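The chain below stands alone, shown as structure tokens; this is the form predicted alone.
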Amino acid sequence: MTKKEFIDLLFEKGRLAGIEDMEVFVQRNSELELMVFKGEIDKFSKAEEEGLSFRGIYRGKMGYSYTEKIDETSLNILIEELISNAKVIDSEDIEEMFEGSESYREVNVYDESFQNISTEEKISFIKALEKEAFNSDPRVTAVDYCLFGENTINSIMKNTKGLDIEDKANVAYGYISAIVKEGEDVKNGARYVVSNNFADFNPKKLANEAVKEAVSMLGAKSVKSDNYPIILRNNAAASLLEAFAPIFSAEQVQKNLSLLKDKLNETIANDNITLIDDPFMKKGVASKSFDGEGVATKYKRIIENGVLNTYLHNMKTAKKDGVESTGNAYKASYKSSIEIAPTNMYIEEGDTSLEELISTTNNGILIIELQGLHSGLDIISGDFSLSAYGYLIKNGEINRPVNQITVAGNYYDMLKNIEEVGSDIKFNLPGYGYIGSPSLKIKELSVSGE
């Protein structure tokens, strides 16, 4: 039985069981993960997973079910589980199926050439990556993580209202974490690359950057507790943005879990801040032509020159607010229900280099890493208190490395106190969307140290 025959028969049996509008989401996921340790392959994992989710409206409620077995034996089970699920739904929210957008912009997120790279070549890459780290500096004592991973996803959506769409994407990543030691002082540094073009995987460049940063932190010590001008380096700024990204979700707003409620068209950040969600970004890991409900995705300026223009919507939240969906419905997998998430979301670059941001700072701190992002912040209030490390800046120059400090503030206040925006945008590893930021110079944050 082909997938098309299975879906058609599922819809036919679903109608006979009293299910009204119905939709299937089929996802096939192929993964490869490689790790190397001391020149030998430490992990080799290759897996393929395929599954189908089924949702439909039964007596006015949306029910869900899913299966990993797409054959005739699953038909009745899918229908029975959907009906059982719909019967226990208490929410009064009305969910609907989507008949499809008038048009979908073509988004190319699949590179066929990457699939032609042999496993041997990928193994050679991570072995070379580890070797380059050891060769780059005699103080490198270990490489605790050296890995390569790739993922190819095929998705099909079809429903009884006429929606019938499909996409395919692939992405890979390389990651290294190196440990250096000088006397009793031990530090580590990490770097990664995310791309679906194997030419971007340069082992020497990646290893040298990771080791260089680890070495630069040798001799780090704390600073006196005080309020300091802060530069959040691009990766740290992106990490903080990702942690607070849910505040832009219309679902969080409607549940009173975001202080951005009733702030549309109001100034919520310095006028040098423009926050973009771009599902069409070239080389964007989260680029896509349609969202988890089949709605065509849209480029949007969530914040423009400091003014909040929109929340991120799926169909349910859009109906509540009397607006159109922004195309941000999200399904983490075929097993997941519909949520809201950004695509490629980033703070737009400014014109100032990181070096220039440093040169105009008399006595401040450059933060290169924030830690404890899952436990050291409150998304609702915006308060954060995070372990961090970086460099002390004196008279416009890097003075020395700094660690054992805690940086605290409020994200909503911080957005208004961003004095300058760098020109060095960087995206973090994919997580809650694909989140990026340039370096940000902040008027001041509280630093606890000595």
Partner chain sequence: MLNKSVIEAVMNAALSIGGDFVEIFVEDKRNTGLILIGGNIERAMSGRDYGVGIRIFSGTNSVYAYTNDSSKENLIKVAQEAALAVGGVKGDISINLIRSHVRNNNEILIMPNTIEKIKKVELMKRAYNAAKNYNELISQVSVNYMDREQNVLIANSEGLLIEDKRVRTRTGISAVASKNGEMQTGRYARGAHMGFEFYDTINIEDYAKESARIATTMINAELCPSGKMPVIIDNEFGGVIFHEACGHGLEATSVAKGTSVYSNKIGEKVASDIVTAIDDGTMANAWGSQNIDDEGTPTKENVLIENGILKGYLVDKLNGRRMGVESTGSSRRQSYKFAPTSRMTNTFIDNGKSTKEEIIANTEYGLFARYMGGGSVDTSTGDFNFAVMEGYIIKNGKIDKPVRGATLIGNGADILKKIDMVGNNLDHGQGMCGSISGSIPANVGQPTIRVKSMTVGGRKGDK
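Would you generate the structure of this protein in the form predicted together with its partner chain, following the form predicted alone above?
FYI, this one's just the chain on its own, none of its partners or other molecules.
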């Protein structure tokens, strides 16, 4: 059975079973992941996978099901599961399927040039990456992760209301984590690159940065517990933003799980903060022309000069709030139902360099990494208490490395206490959207150490 035959048959059988509007979302993914360890290939994983997500309105409720196998058995499973899932839905929300936007802005997220790069060249890249790390400092004892990965995703969305759209994207990443040792002191440092252009993969630069950071942490020790002015380096600020990104989802707001409820048009951050969701961003890994419901995506300023302008919506939450969808419906995969997520979301850069942020800090801590982001914070209350490391700043200069500390605060409070915004925006590895931030100087946070 071809995929097209399968979909046609599914819609036909579904209609006979009493399902009104129906939609399929098919995702095909080709993937390659390579790792080296001490010059040998440690991981070589190659995949061709496909999954089909089915959703449809049965007696006014939206039902979902999915399969990874296109066969007769799956056809029945899809229909039966969709109906039994729709039957247990209590939500009184009016469900609808989308016939398509008038126009979709083209985004350039597929770069063909990667097809001309052979597997050997990719292996050479990671071998060089590992070698550069060992060459850059004698204290490097191991490179525990040295990998290259790429995937190409084709998605098709088709429904019985006439929607029929397709998307193709590719992305590749390189990652290195180097371990350095001096006496009994072991530290590590990591760097990554995310791009769909192989020219961006520079082994020497990545390896040197990772090792330099690991070495810079040797001899780190804790600090006295106290409140300190804090600079969150770009990557750390982006990690924190990513962890708290769900607070901007209209679904969280409507379900009383975000303290941004009733805060539209109010000041929620210092006026130097503008937060943007840009699905058309150049080199944006999350760039897309349509969202998980087929709605055309939009550029928006979620926070503008400290004022909350909008939440992120899908069709259902938008209808509830009497606004238009912001094009942020999100399906994490064909196994997921429709949720809400940012696309390329970032805090707009200011014009102060990280060096200037440091030089104007008398006594403080520059945090270069936050850990335990999946557990050390409460998205609902905004409270966080996170393991961190970085450098102590004294009289405007980096004094020594610091570890075994936690920084604690409340994200909502912190947004209002951002004194300065750096000019060094950086994006994290893609996850719940593709999230970026410049370095941020916070008035103070509570630090626990000695």
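Small disclaimer: the values here were computed from a predicted structure and weren't measured. Numbering follows the first chain given and starts at 1. Definition used throughout: the rigid core is the maximal C-alpha set that superposes within 1.5 Å between two forms.
Colleague: Is it true that Phe11 shifts between these two forms by 2 Å or more at the Cα, once the core is aligned?
Modeller: Yes, its C-alpha moves 2 Å or more.
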